[in-house]
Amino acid sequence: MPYIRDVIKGPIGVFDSGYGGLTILKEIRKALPEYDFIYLGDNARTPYGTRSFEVVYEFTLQAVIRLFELGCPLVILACNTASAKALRSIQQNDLPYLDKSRRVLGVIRPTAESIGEATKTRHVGILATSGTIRSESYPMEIKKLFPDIKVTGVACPMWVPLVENKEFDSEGADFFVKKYIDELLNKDNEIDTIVLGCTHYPLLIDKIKKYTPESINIITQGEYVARSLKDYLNRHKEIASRCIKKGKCDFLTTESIEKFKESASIFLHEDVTVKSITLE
């Protein structure tokens, strides 16, 4: 059994398999600048999108336990694949055993909640990793909230590598961006709203807009997740009271510190101090 110390007060944990969750963290810090955060990137084992449910669950649970050990009363899975493949199991099966006073939240539900106001045709597209599309988490969450909405998804396996290899602004990226958008709109030409269901994809936003008709809404997650978290903390004072508020943010990676710093500067446009850890 992992050692998880009693929480008096601690930072909010933010977890992602790689760097994409930094786009979520950026918006959360903008909405909640007074709070402390720890960002943990499992960069050594990214990407999660092509891994099995069992492996994603195992890796995500390891990260949640580590963040609990570091005193976090609340952990945000700022990763669509982890939210799709691991969140429910951790909430239902592991939290009661680990510490039922703590909370783990994901990014899919807050994004799904924003869909109702965004679409007029009630036809919505999802662009995401293979793992998120296979999980059908977005269609399930959207159908719970808005049963009349038709959801169509397309996996974009080349988009994360383009971002991770800093090719998101290159001419070579155009082919793969256009390819998946065309595939989605060919499946359903009534789509008027597209959800970018991966935290890496905002770095491709200029090219995505280039190949998407202007009449179509493009939803990126950071703003909605940040707004949802702010509302959650306002409604759950017992959790908010256990979160440190000194405006500090620490960064942890399972990969090279220098590599993380270099990539983090692209996502956050700031220099960060990073520590390297292992997860097991």
Given for the second form:
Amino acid sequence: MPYIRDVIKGPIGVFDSGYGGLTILKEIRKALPEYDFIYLGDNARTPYGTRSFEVVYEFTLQAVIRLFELGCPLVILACNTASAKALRSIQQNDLPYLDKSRRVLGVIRPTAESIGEATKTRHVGILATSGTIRSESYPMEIKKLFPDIKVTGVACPMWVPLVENKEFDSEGADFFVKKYIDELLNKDNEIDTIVLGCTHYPLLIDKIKKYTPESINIITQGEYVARSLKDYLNRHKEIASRCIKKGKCDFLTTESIEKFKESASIFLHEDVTVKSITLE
Ligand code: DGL
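Output the form predicted together with ligand DGL next; the form predicted on its own has already been displayed.
Below is the whole assembly, all chains and molecules, this chain first.
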């Protein structure tokens, strides 16, 4: 069992397998500019989307423990794959032993909550990693809230590598973006709302729009997650009062500092200070 310091106050931890969670962090910082954050990207072991349940759970738990050790009272899994495959086990089995007073939240529930208003045809498409699609987390969460909605998912295993390798603007990306959108709309041609259920995908938004009929809504998660977190902190004063509010943001990566800096500036449009760490 790791030793987790009993800290009085700390930053909010934001975790992703790589750079994708930066699309969530950006919106969270806009909505909650007074809060401190630590972003942790497990860039050395990305992508998670094609890994087994056990491996994603193990890697995610290591990241959560590290963020707890760094004093975070609250950790956001800004990764759908980790939210789908590890969140429930961590909340139910690990938190009671690690520290009952801290919280870990994911991104699937806040996204699912936004869908009811978005769709008129009640046919919704999910584009996500293989792991998220296989977990069935989106259909399960959406059905709980809106039993009348038909949910169809397609895995897009090539999209995260395109983003991680900064190929999201290249001509090569067109082929794979079109391929998965066509696959989804061929499965259900009544879809009027598509959820980008992976935090990397907003980087492909221009190409996704190019190959999606204009009549279809495309939902990215950042704003919904940010709104939901703001609401959570308003309702849970005991957690909010343990978060440092100096507007500072630190970045950690399991890869090289230079690589992270370069890519983070594309996602965030700002220069960042980064430290490299190992997770085990
Ligand atoms: N960004 C992560 C998500 O939202 C997945 C990327 C990966 O496959 O590691 O699912």
